[in-house]
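Next up: a single chain in structure tokens, the form predicted on its own.
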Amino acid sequence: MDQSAKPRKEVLFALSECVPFIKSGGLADVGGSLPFALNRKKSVRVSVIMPQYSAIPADMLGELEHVCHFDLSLGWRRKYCGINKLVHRGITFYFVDNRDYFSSDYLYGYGAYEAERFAFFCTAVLEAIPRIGISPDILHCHDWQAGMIPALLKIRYSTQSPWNKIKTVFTIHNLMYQGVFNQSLASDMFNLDVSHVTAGRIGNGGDLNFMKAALTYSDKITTVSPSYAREIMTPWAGEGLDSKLVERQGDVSGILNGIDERSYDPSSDPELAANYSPGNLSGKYACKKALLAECGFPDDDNVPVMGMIGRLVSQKGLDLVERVLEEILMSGVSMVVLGTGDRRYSSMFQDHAARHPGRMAAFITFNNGLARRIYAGSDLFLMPSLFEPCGLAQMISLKYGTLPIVRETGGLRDTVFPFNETDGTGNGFTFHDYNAHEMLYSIQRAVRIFKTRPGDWLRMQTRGMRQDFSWKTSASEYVSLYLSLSRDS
């Protein structure tokens, strides 16, 4: 039978955030781009289900079409559950509606109420399946907020149609965040005996753990880079779940995230002072000139600008930066930081910017246009992360001809390759140990190469800009994984 004539496998993504509707981090970028790449394949068709937050832009909420509504049992509670939908760029997005849980102006909170919100979401996804007119072959669940779906499917629904033929894939985007709650909530929200927690099937250390439930019951487990898949099987990076991951290692794979190269394209990005391409970088110099002016830096092309963009938290290696920030600013580099997070780090950057005007600028906010201007106008991009499951910023910086300085961990190790002064290979600068002075040495080395080897620098820029960071390869790997599950059934 001709491959193209075979019916497409139906895949339903379940996740807690997705662009263009709402975003707090990289999960939303994946949800907003991977389905489109998958739907270009002839063998699968993807739709998405997520909570209907009131913080979704009003114009998008106004376009939603009502599909159905029903009463949902959540432990002893009876709750309204509405399912609405919107077709965007050919993808059908379903939204789980309940104002008690999703009408606040925030995505994520704390404590038992947070458990209840996403217990409702997980249950609603499964209860919606026979009501919304699709029969997914595969439920692809993302991060802890969707982690109870594979568990509930196996424990409660596995013998009933239409759920009995569904396979599950669970993707870990960041193992640090697991959805850990008091064990009593297993009974209170799911009518599950506490033994499911204490036996370690949906619990860890005596607590209900949504992530552990997914690792126990999912048919396949992925994470967002090959290196991170290996790292989380060690006590150092396993966040207390390494033994379960080692137990399931035959079902675990690392598939590198991609970026939307149509959006992150310096040849057409409307936010830039000038556009440019690997074959003509003159626009990049105009972007640097504009960024120098925006930051209040002297107009000097010979001083490299180093950008940092992201959450201002310890995971991003900011304790290393804190230890040697004065030395960084004395190394011959100007520095611009954009992001929000811990007060400790935002105050640190603001204080140094006040003491070193012309060499340091700190924007304690998030502004997508400014982020793109920093990617384009900088010469270097610093990501000294303690751990980094995948990382998108280093890929974006490379597409904009800005050379990354990263610690060799997770997806950073898989995408940034150190400059070799002997043969000129590489696309950036790396360091191995989580050590402030090793990071500082890498920065100083990058500054030296910038000043003394402009030909090698230009070749690294164009090499990075021409790398394929699209979802094409990753989408093919996901399709292979989905089809392997179908063959196993």
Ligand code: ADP
Second form
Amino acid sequence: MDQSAKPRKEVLFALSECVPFIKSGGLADVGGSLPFALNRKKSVRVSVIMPQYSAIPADMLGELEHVCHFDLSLGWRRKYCGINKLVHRGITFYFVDNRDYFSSDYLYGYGAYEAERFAFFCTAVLEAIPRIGISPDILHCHDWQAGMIPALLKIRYSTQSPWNKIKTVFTIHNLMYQGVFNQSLASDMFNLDVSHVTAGRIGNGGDLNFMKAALTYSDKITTVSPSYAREIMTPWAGEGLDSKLVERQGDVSGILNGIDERSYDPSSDPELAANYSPGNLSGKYACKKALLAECGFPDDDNVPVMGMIGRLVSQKGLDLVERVLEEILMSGVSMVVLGTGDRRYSSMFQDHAARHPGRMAAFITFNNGLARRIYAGSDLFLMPSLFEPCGLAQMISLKYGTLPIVRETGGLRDTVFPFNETDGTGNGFTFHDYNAHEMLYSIQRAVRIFKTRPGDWLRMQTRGMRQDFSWKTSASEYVSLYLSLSRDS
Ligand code: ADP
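Next up, the form predicted together with the named molecule. The previous block was the form predicted on its own.
Next comes the full complex, and the chain you just saw is listed first.
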């Protein structure tokens, strides 16, 4: 049969954040770009379901169309569940509405209430399916917030239509965040006997664990880079779930994330002081000049600017930066940091910015426009992560002609290749051990290459800008995975 004549496989993405509606990190970028790449394939059609947070911009909330509402049982509770939708660039986004759970000004909180919010979301996704008139072949769930969906599907719904035909894929975007709660919540929220927890199917070490539930019950498991897929099967990166992943290794694959190259394109990005392309980088110098002014740095082109953008948490290697920040600032580089997160790190950056006003700037906020101006206006981008499932920031910086300095781990290892001084190959600077002085040496080396080898520098910039970070290859890998699942049935 001709492939184009076959009906498209219906795929429903379930996740907790998605661009352009709401974003705290890379998961939202993936949610806002992979569905579009998949929909370009003839064999699948993707829609998306996510919580309807009040923090979604009001103009978008105003455009939502009501689909249905119903009472949802969550343990002993009965809760209102509304489903609203919006078609955005040809994709239908469904929003799960309940003000008790999603009207706070934060995306993620703490404690048992967090369990209840996402227990509600997981149950709502399954209950919504027959009511919104879609019949997905594949439910593609992302990270712990959607982790109970595959488990509930198999434990509670697997004999009933339309759920009995649904296969599940679960993608780990970050294994560190697992959704770990007291075991009593299994019966309190899902009416599940505690033995499901204690036997380790939806529990780990006696706690209810949403991520473990997904790893047990999903038909296929993916993570966001081939290197991270290997690393999480070892105790040092397995976050206590490595033995489960080893048990499921035949079903685990690593598929590298892409970025939305339409959005992250320095030749058209409206946030920039000037646009530029690999063939003509003059606009990048204008962006640097503008960034120097925005940071209050001296207008000196010869001093490289090193950017850092991301969540200010230990995962991102900030304890290494803390150890040698003074030495970094003595290395002939200026530094601009944009991020939110742990007070320990935000205070560190703010204190140093106050002490070295012409050389260090710290913006402790979440600001998409400023992020783009830093990607464009910097010469270097620092990402010394302890572990990094994929990492999008280094790919975006490469697209903007800004050379990354990264630790060789996870997706950083799969996307950044070290500059070779003999043959000029590479697209950035890397170091291996989780060691502050190895990182410092890489920064000092990058500064030296910036100052002494402008030709090699330019070639690395253009090589990075021309690198293919689109979803093309990875989207095909997801499609093959979906098709393999429907063939199994
Ligand atoms: P993670 O998913 O671990 O947070 P990634 O590198 O995969 O890290 O993705 C982070 C994404 O969030 C990138 O698009 C980055 O530019 C963006 N980002 C992180 N912090 C901020 C911030 N404070 N302001 C604007 N964008 C940010």
